[in-house]
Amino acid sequence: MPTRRSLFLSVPLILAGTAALAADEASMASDFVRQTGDAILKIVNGSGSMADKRAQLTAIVNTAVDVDGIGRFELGRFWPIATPEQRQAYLSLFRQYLVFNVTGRLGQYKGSSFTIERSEPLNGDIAVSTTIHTPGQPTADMQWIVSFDSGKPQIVDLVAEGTSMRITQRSDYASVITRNGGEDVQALIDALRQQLIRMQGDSG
């Protein structure tokens, strides 16, 4: 039976366990950024046409990117209470919105190279801290948050100069439900539909 000394000196082991832990998923995070970030680099600079570069990145959200799990935190308090029918819409609206929004804005990065400063843990997830370098622009500071709950990285929200896009998201899309009734989710489904036709119109 454990006496209260042996679990008392068992807690140093047990806290030294967990920042190893810790220490190896920091790691884990900056190695996953550098290739992530590579990867969208070396479409954001190849050759090919916009729907090339558009279905590359596709394979890249579709792997690297908590796609449902970000729209679910998006959709906030709201999500429970839509139909299993509305949550499929929307998360298939939210996948396609989300990357031609990405590569909507390739063209601002063109020439754009990035450094990796620090990785740390952030609310059980990781925040593996970046500097973006574009040719004639101000160096930009951005967050790529990391989670392992899925039991491999996946990013699960960007900080760029401290705003988080997927909490400002989140209140843009309570503002557009609330404008249309306040508890139906499907004025935001109608809503990501319109948007993703014009998006879809301006690609070309």
The other form holds:
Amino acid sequence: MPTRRSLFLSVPLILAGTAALAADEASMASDFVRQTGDAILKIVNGSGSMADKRAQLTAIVNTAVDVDGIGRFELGRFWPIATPEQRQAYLSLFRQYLVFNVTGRLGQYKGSSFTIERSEPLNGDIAVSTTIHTPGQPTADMQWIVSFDSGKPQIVDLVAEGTSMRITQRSDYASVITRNGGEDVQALIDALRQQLIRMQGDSG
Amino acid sequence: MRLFRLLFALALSLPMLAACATPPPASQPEALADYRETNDPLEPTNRVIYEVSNDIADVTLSPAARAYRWALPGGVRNSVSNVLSNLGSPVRFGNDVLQFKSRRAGDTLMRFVINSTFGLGGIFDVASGWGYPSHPSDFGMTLAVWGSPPGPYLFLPLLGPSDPRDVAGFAADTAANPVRGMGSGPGITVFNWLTLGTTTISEYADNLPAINEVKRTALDPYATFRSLYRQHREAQIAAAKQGRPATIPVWFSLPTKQQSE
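Cool, the form predicted on its own is there; where's the form predicted together with its partner chain?
And the full complex, kicking off with our chain again.
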């Protein structure tokens, strides 16, 4: 039976343990962001055809980013009303849309470098703050939100100038569904499909 | 300036000629919560102004901004935006003081002194490298720090995304600009219009890639800009409330580092 003294001792130990775990996750998250960022920039600045680069970046997105988690988050209050087929169609389109968006920005980061400023807990995840330096451009601050929910570090959001990518897109999607009656996720799925076709057409 | 008075009057009269959105019924609590959070009861009117503003910008501001980006290299554009930012320092300082944020007011004052002298009239942002980073500060933020809510979302001609709090803030900042207090005369008028014109084009040019990116990728750009504007302002206001500059001045962190060693 634990004595009162051992209880008193164990409380600070547990607290210290939790703090150490958070500190551990914070440093793991910042290592993860450094590796991922380096890998992305290596592809962007490397030689190789555009198609090669796209394929390599897609592989990084698929492992380093919790694409399905972000997709669910962005559907928000409409996730429960979507049918299983709609969820599947939505998540598949969402993945293509996200990958296309990321790889479409390739050229913007040519010659960029980044520095990691700090890494701190934020609402159960870890926020890793970075500064991106691009020649001829003002420096940009970007936060990478890293989650450990799946057991390994994965990116769940990007926050630039105080604006969160997943919250912004959630409002975008909610607006599309609401303006089409607010009952059916199909409107969003159709809009996403159209948008993908248009974006792929734009990029030739 | 007459233009601002006109804009202000227009902003105030908008609700009267506005079409209103219909809130969802109480039987849909989630939809209703969403509607309240979006806080855009004038959405139908706002969307019309958004569309018209976009059409006008496509033939006026966008070509001007593209020409500006084409004609001037990034370094020169940065210098222009530095000079304009330096001209705005007195108003920013006043707002930092009104927000009772001494550290931020000190940063703004030091930036103005350093950049006006060593930065050759604001052309170079020397102060950032010396540990005095820039931060936004305007009367809309001051009102927010004092506890004023933003009010419903507004999309205004020329000004773009806004809300009643920021409209009031914009009017107050414009009236408080010290250049306007130097009296009237053709020189001052030309200077004011030149500053306004250059500020508009410079800011638009700086944001053009981001604006185009949203228009290219968003399903509903109007809703996306609305969300971006709200989040951006909330983040700026949260930073002002904390009184925390983006980074700690170089000299400020030195003593603590020595202590910890």
